[in-house]
Structure formats: C-alpha cells, structure tokens
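Have a look below at one chain only, the form predicted on its own, in structure tokens format.
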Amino acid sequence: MKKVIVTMLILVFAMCAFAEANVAIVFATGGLGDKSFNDAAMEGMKKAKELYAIEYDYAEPSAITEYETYLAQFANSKKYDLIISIGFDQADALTKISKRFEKQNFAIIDMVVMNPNVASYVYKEQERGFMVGYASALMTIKTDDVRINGDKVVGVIGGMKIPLIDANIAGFMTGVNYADNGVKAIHSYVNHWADPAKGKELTLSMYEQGADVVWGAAGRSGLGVINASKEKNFYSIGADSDQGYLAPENVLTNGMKRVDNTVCIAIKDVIDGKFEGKIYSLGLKEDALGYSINLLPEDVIVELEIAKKKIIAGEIEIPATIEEVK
C-alpha cells in the first residue's frame, strides 16, 4: 500500500513538474493600472498562474528605450520558458533580442517580428472598430433617450495615429456606414498612450460638435474619455478590458480585446510542446475580440449579433484603412 502511495505522490510532482513554465512579460509603456490593454495581459498571466501553475516576472518600462534593456535581461538569465512582448512599439526592440537569443521563446501581442523563435498575435482590429461603431450609430439614432440628442454623430479617438489603431477607425467608421442611417462618425488621436486629460479634451470637443457617443480607443488616454461622458452625461466606449465600473450610468459598451485569453493561449501552446513562430491572426471568430453588454438595449445587441454571425460568414467586408472607407 505504501509503495503505491509513493508511485502516486511522484506520479502528481512528475505531473506538476510538467505543468509548470516560467514566463516574463513586458508591458507596453501606458504601464499597469491603465484598465486596459496591459492589465488585460496580466489578467491573462494571473489566469495562466492559476490554470497552469506557471511563475511569472514582469517589467514595466516608462520609456520605448527600456524594451531592449529589459527584453535582454529576462533572455540572458535563461530562466524562461517563454518572453511575452505587449505592444505594437516593442517590435524593433525584440526584433534585435531574438535575433541574439535564438533558443529563446518569445511572444509578441498586437504586431508582427519576423523571426523564428517569436509567435506574433495580432488582431483584425477593424472587426472590433465595426461592432463599437455600428453600436454607436444605431444608439445615437434613438430618441427616448437622455443622453441622446438630435444631431446623429459619433466619434472615435486613438491614442495614436498608427495602422492598428486606423484599422480600428476605420471598422468604426464601416460600422456607422453599415446601418445606413445619415450618422456622421468623427475621429482624432491623442498622439499618447497615457495622457486622460488630453483624451478628456478631445472628448469634450466631440461632443460640442453634437457626438453623443464617443469610443477611446486610446490605452490609458482613454480613460479621459470615460471621464468626461460622466461628466457631461453623454455615452462613452470603453477599450479592450470591460471599462463598464468605471461609469456604470454612461459606458456604453467596450470594445474588448481578449488580451486575456491571447495571454493564456501563447502560455499553453509553450506548455503543451507546441510553440511555433509564426502570426496567428485574430477577431470574432476566435473569440478574441468583441464588445461587451453594459448599457446596451436588447434591440441593439440582436442587431449586433447578426452583424457578427455575418462578418465571422465572411458576408460584411471591412476595410482596415480609413482611405478604403467608403
């Protein structure tokens, strides 16, 4: 019985043994505590921790120049099974690290580094950009509502004026397009990824130009857009995580990214023997983007969820630059 006992014991730390990983993780600059994309990602570490038994580092860089400082740190101590870059600025950095680290694993999420050690995610952000836009037009064409007025506009800001975040413009602005109902969709960029007064100001001047619904898709910036639909008792959007707590009465929806779940998947294909180093592209159909329900009526969210089976059917094409946006 006892030798049994034994074969057991070793059998479940041979088990345990297997499961575990070692990860570091390096956010991007708007750093933790943004409610947004990188806490998302640590949502997806702590999620990774309690399935997986891994440990985890991380950093938290306030600069783009400290990538490289603390991507090479991480790889020369050969600690980790796997080195996990968020952010599309983090490329040129891990472009350089991986290339100096070849048996290293690593990850990078929302851009694309062409060496064979690095598993790249990115996201077909214009899906997202259409869901939050389509939401926003079939809102603002309502009348019975408080925070509606007449104008028929809706806005969009980035944090700055880079591809992915264009893609995501340019999915709201098809979107607004694709309910066909006279709505105007407005769009600036913060030109930061961690400044809410600068996103609050431009908020504030959608909507004196009649916006009644504005989406931040603005990393931390976007915050000043939650900020300031409080209070003027307008709608906001939120952006990658569920924003919804932070003004339960006015964020809409969120358009989520599911940094979450990408966090937890590039883990298990390293645990699992199955890293490779090549792009996994992203959207509805995955599960890897979408919105969330928060405020939205129940006629809204059945329109969107045909839109969605449509666009994952490939029946809804949607451009992924604003010049493309008829």
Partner chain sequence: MIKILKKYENSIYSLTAILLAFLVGAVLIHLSGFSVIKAYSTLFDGAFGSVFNLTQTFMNTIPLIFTGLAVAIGFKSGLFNIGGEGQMYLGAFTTAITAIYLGFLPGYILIPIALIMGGFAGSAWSFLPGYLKAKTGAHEVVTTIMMNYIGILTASYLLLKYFKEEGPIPQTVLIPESARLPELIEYSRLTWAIFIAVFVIIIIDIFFKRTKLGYKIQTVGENRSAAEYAGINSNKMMVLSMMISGFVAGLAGSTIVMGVLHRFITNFSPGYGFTGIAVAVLGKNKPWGVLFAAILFGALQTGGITMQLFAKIPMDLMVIIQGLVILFVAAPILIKKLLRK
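Values in this document were obtained by computation on a predicted structure and should not be read as measured data. Positions refer to the first chain, counted from 1. First, how it differs from the form predicted together with its partner chain.
Among Y121, K35, S98, W193, the residue lying at the hinge where one rigid part turns against the other between these two forms is Y121.
With the form predicted on its own in hand, show me what the form predicted together with its partner chain looks like.
Coming up is the bare chain, nothing alongside it.
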C-alpha cells in the first residue's frame, strides 16, 4: 500500500513538473486578427500548449503606452516562467520593465533588448533570401511556362537600405549565384515601407529589364510587387507570411518568417532550463525561416531541400551584406 502511495506521489510530482510552464504574451498594438505577427505568435502559443502542456495568458494592448502596464502587471504577478513581447515597438517598454523585474525571464521577437534577463530572437535574414533567390534562378530558366520570359533575369525589391533588408538581398543574390546557370539578379529599394504604388512601379521597370521573378522584401510596399506580377502575369514572391491568396496564379513562394515556431523555441528553452539573456539568431535550421510551397514545381523543391540541408550543415556560406556577395 505504501508503495502505491509513494508511486502515486511521484507520479503527481512528475505531472506537476510536466505542466509547469506558465507563459504570458503581450501582443503588438495591431491585436489579434492582423494576419501577421500577432496571429502567428498566437498560433505558436497554441502549438506550445499542445506540445509542452503549458498554460498561457495574453494581452492585447490598444496603445503603445499600455505595453509597460501589461508587462508590469504580468511580471508583478510572479506567476510566469516567461513573458514574451511581440513587435519591435515594445523595445522601450521591455527595456525598462526587464530592468525593474530582474528575476523575471522575458523574450522579445524580431528585436534586440540587451538586458541579462531578456532573450532576443532575431533572424538570419540572408538564409531565407538565399532560398527564394535560388528558387527564382531555377524558375526563370524554365521554358514551358507563360509567366516566364526568355531573359535570364530575376529581381528583388527592398523596403529601405538598412542592414536587415540588405541581408535579405545579399542572400537572394547568393542564392541566384549558387544556381550557377547564368541568371542575373538585379535589386532596388522603394525607400518606404508602405508605398505599394512605388513598389509596383519599380517591379514593372524590372519586368521591362527582363525580370520575370521578383521578390518584394518591402513590408506593405511588397503588395505592389504582387500586384504588378498579377497585372503583367509573371511571378512574384511574398514575404513574412503566406501571401499567396493575394494572387494565387502569380505568387511563386514566400520568404517565410515563422514567428509561431520562434515562440515555440523561446518557450522550449525555458522549459528545458536553457533560458539565457542573449541574442539568438534563428534561421532555416530552427525552422524559424523558410519558404512556402505555393506554385513551386516538384523539381525546384527537391533542389531547394538539398540546398537547405547544406546551409544547415554549414556547407554554404551566405554573406549578410551585399558588398560581400561574390
């Protein structure tokens, strides 16, 4: 009898140990239903709940001034093993709150906060650039597709000339060069995150120069890239989330940023007791970046998967600046 009780007690303890993590998440002001970062992060929370049996609470601030209040309320309750901030504009609030609650673990996604109790998750942007660049180069030499012209040119349009975007462009160019089939990559910048009209104009001018696959790494300006491809019937590539629904016949693939997986990774680190207040650079290996299937043909996917394995194994080096691209 005693043995049974002891076994049961051990079981109970074990159960407690398994369902241990409480996680709180503070979304960006767009709130749930944004079809972007917040929704993806929520997916990640749900996934983590299934995988690791965590409990979670979330907050949807309606104003930037509320970030600090929510973060402080969560931290003050001392109930959570991890508090996650979504959205770069939480950096100010998190910097202050993480200093105030030194024993609380925090994580921020797609932004860096340099405090010992904050894990910052950022991305090796050049890796997804490589994948879509390689895919473009493999596509543009096809001959049996009306959306493909005779020229061996592909393009990428950045939002602004900042290191993050240039890493994407450098990856894209490296990917194109890796295909080694004489395809040329051209690039330009919109100089605005939310100017679809100019994005479209630049895309059409690339199209005039012979580009038939164009990637828009330009925030909302990228919508113009997709629009242009729909109008003239060539290929475009979306960014961050699956934008295929915008032009099902023209969006070839998407340079995906898997915020859901990133959230899971952050939570798993805490559960495994591996939390560290440092910068994590995630990429293909962690499935935090990637590409979506959409219109990609089977043979291209096979090639992409081979390249992906090589990148993960460290066999392909991808520079993060355009100057370093050979």
